[in-house]
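This document starts with one chain, in the form predicted alone, laid out as structure tokens.
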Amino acid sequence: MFSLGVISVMLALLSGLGQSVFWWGVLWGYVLMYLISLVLWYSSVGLAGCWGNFMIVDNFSFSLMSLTILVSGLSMLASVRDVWKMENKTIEFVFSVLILTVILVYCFSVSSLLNFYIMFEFSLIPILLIILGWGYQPERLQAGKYMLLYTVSASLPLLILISMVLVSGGSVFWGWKFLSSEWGWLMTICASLAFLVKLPIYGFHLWLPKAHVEAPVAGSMILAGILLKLGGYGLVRVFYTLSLFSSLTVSGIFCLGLGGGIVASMVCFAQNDVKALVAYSSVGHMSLVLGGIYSNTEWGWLGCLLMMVAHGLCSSGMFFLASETYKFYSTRSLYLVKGGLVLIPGVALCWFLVCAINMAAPPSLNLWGELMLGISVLSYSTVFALLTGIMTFLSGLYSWYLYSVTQHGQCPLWVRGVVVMEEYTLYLISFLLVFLLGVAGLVMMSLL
């Protein structure tokens, strides 16, 4: 946090040297912070002892903090042509992304439940500014309203629960135990509702496709890669420390999550927008994360962490490719985006790699995450074996469907004579995402 503060001050000074120096100075700052986070992560430095009760940082937090810094830097790199070259409010965009990064890093490391709630809600403001300020369509205002109404309304029961903990126990730190056997089911619902909307699961997801469709490429990458992970992180922290496990309530949420994941995977085939399809695929993947958390097993929580990191990288890559495809075809409709193998073979290769990783092809990190989550769900109850198998099959099917529809067929007439766009950022970002997922998968294979 101190390093992020120092870098933000330095960037404020760099802003007076010109937009070019400021933009690339921020990117190199993200690179530096990502390397520092990796060193701290693998050296197992316990910052909780240094900061007392202010911060709790473990491997779970470090992994999501590293993911936050990486995806934020990649989102800025993906916005080079949209923001920096077009001079589209560059300074404001950089500070919005930087403030959002600081908020999320603090949110993944704070020890107080009240402070976590404040940062959890405060993260909506920068992402709303990014959607409204740099969105493509006039409907972005409606999408922002949906996102605010869903997330804020669902988080009010959590605020009431935090107030009850504060009044009864005098402390709102993670380590404080609070459980009432009589009202445990109600507290389970209150504590989980805000995170289920943020995860999200089917039924609480309507804000997500709208926000993704209207958001710029940086907003979509941060929203799918980082903000959706707040739901899983909050469920792990709250339910582990407060012990709000009511068997009947948990089973009901379990069935809702896995059943909704199947429905969301089937809805993917009815979408005609590339971004909407990728958004609904996120709902299906996060349903498995919910199953791993509620299984209350070590493998379930480790698989939850692997799936969140893998999905954060893979989904952000898919949204980036969807944005680049839109710039070339001037549409995201699956009925019109055809012939990518002939027109833009480099982009088609990136689509193939990302779609293969999205369907958990070995040795990607998605494979190990889905295996661990599947085993944890089966250890909870064998009744969910069929649901998990159907969801995994549909995940591979809609990933194959997305690639085959967009890359095969006859290309539209209006793009046949278009000069191929600059692809240096495309290749760089796609290579980074695929390389990180592949290397992480190989590491997991060697550890297991």
The other form holds:
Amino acid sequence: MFSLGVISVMLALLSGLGQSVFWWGVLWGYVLMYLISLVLWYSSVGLAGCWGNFMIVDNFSFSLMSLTILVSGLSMLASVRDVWKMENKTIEFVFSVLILTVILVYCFSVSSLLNFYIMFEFSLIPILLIILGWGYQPERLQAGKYMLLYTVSASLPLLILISMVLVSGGSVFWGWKFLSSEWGWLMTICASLAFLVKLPIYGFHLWLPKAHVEAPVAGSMILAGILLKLGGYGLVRVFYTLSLFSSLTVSGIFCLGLGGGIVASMVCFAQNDVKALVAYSSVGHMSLVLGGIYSNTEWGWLGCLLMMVAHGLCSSGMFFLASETYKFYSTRSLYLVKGGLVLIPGVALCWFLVCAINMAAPPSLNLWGELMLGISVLSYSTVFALLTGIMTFLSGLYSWYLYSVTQHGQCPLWVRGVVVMEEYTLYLISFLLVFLLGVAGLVMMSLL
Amino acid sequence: MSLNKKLMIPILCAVFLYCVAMFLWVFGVYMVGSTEQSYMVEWQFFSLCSSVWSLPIIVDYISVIFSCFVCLISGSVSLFSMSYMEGEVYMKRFMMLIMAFVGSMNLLIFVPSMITILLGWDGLGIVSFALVIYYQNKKSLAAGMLTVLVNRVGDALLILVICFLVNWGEWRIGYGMTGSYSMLVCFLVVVGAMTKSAQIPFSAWLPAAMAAPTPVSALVHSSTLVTAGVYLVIRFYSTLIESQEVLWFLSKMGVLTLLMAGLSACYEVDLKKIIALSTLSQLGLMMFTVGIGFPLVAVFHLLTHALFKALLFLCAGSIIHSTMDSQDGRILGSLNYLLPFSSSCLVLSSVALCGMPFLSGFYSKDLILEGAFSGFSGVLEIVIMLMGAGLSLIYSLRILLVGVFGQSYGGGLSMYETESGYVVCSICVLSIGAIMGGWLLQSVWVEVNGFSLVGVFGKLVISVVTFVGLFYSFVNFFLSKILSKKNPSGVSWFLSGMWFMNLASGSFLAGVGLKLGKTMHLCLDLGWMEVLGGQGVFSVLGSGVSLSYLTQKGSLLVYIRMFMVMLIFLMVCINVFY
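Could the form predicted together with the partner chain be given as well, to go with the form predicted alone?
Entire complex below, previous chain first.
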């Protein structure tokens, strides 16, 4: 943890040297940070390691921390063309991403609910800067406003709850359990609402497709890859700390979440923008994560972790590919993007793999996550078998819909037929890293 | 040079696959057969809450012989695609897909665990999707989507099965486990297998998938992918037997599919689709056999069927390729003069399909018919089954009559090629299989013979059923004009359209689903959620702000009005409270 801080300071010092040294220095710094964060996985004390009172790290934290560093690094790699080559406010961009990474890493490792809350809100500022600063359309102002207002207004009840607990209980430390039987349902709703909007479940998701559509590729990748995971992580922590199991409220939110997941998956086919489709698909996946947490089982929590990591990698990959496709076609409309298999076979292969992973094809992490979540959801109630089955089917449907619509058919004549070699190295690096994380995940699971 | 390099790939694949098949036949069958034992190797990933996530690999008669046949057929298909796909630019991609397919099929065969069988099961669906949409046109895209979605239904059901099997704490299959939700689990497995094997509510995708290149059809949609469902049911049989209702359901669905596909095949004109429908009817027969309690006989039929059906497809592919891509039965004809080798092998495989004595189809089909008389089934079911089995002769003869014999109705200027050496070689290998396969299997694998008690009457009925189609077909062939006029069009539409299943599962469901999605998007996302969420709150706040701005604008009139309102309010309050 300390070394992460050191590295970020050193990176800041690097900014004095020229822009390209700075850019690639930061990228290599990310690789270094990623490797160091992998070391954290083998903590000698077993499940949790502590650094003083301030930080506490268990398997939830360190896997999400590694994910954060990986996805932020990849997002910088993905915007080499948009930002570094175009000299589009490079230094500011790097600092936004770097600050966001540091905030998120702290967010995933702090030990107190109040600190978590502060970091949770703080992370909005850099992502807002990225969306507003490097987005493409004027509509990004509205999208930013939606994102900010939805998440901030929904998390205010949580702040009140935290301060109440702090006053009455004296501590909001993770490991410490606060027990309160009064107003259980209200507490559950207050504690969940912030994270339900962040996750988001269907109904509170309006900010997400808007933000994704308007964000630059780095913004989309970070948003889908990490920021949504803050919701799942927060839910796990809050549930553990406040031990909220008001059964009726939980059941209600459970049903709304799973049903909403199905609706979101169906809304996917009504989209005509590649990015909006991917955004809705993540709403569907995140509803399963919600189910895993609310089922309050070991399987559910582990499955939720696996699903969050897997979805973070897969959806950020999809957004990256969407931006690559955009570079060739200069549009993201599903009616115009056709015939990628003829034009850019390498990218088409990546699309195929990523779509297969998105629909949870074996042996991806998504499948194991989905299986565990399915088991935990069914343990809550067998009735949910129907919902889970339909959602599994629909995830295959929209993934293949996306693939076949964009990659199959006749390529429009106006598309630039340029194959850029440098992108292939990018794919190579990213897949290598993703593969590494997958292997490390398996190792972690086998150690448990 | 580059051309040669490109063409090397299928030969290498074919040689490799033939070698594997040979290895499996020689060593695998010898090892399993001589010791009469099965082996299971298991690799455990991790165990969580006392459920073991593992990858078991089973080596027994079924898996070794099935895998051997798969490799043999896919080797022939690779050799065949040398000539069939000679104009293909991305030969490497095509062969990689084929090899991925063979790999996932082998995973499916050798892994008897619900959780790791998904590797092969999902892999088959995905790779077959990529193969069906191989040609870049709308028709193959539609067929591919139908294929992958029906397969996805099967995946979803298997995932649910895995979730329910946690109750038993065991995902390995193949021995008689049972527990809570036993009936539900069995039902889900059977329905999942029915999606892969295109049984009755899910039949539409199999004929549609003929949009794939013909080598793919020969490999994927005749002998491997579609038999995956049957194979899963056979592996799961020891658990299925605990819930008879599910087996009952399976046999009924199988026999209905048999009848439906047989009738449709009698009305179809596309050469490949007739063969696809005949595959479908044979799959129905296998499912029926499992349903009435003869899983090993079903395996036997599965294996022999794989051989002669792949041969049938390769012959059809050779005809299609040599006649410059015409596969319409109304155009083809008099091929016995033009392509004697392909058409003679076509005759051979059709004859094997309808159960000519001492060809490979005879051994398994005869066992199935005998089993039907002694299994757990009712009279009606047996009658339908006999009808369906009798139809197999009729549609086989139909393939011959529309394709091989008779007059050619093509244009005046038609071009014909002869078969290349690769095609001859691959067809020869499979012909030997189609002739000898049944006999060989029966002689190495004793258990497959089964034991059924059938009276003289039953035996008589079987032989009548086997040959009555011949008589009917001759009558039909010579009186075809009279008979065809008698058919009312509604019935023939119903029968040729697979009992309207392709209409229901294609555009109807897709249309409903898409419209529902669109409506939800318009009403919820762009409608109520905006009203209750972003835009609604914005407009409420906006009107509040403008009200507050109005009150502070500094206009004397507004102040006076506000004063008056306050005054009245105060007076009312005073009046009410005092």
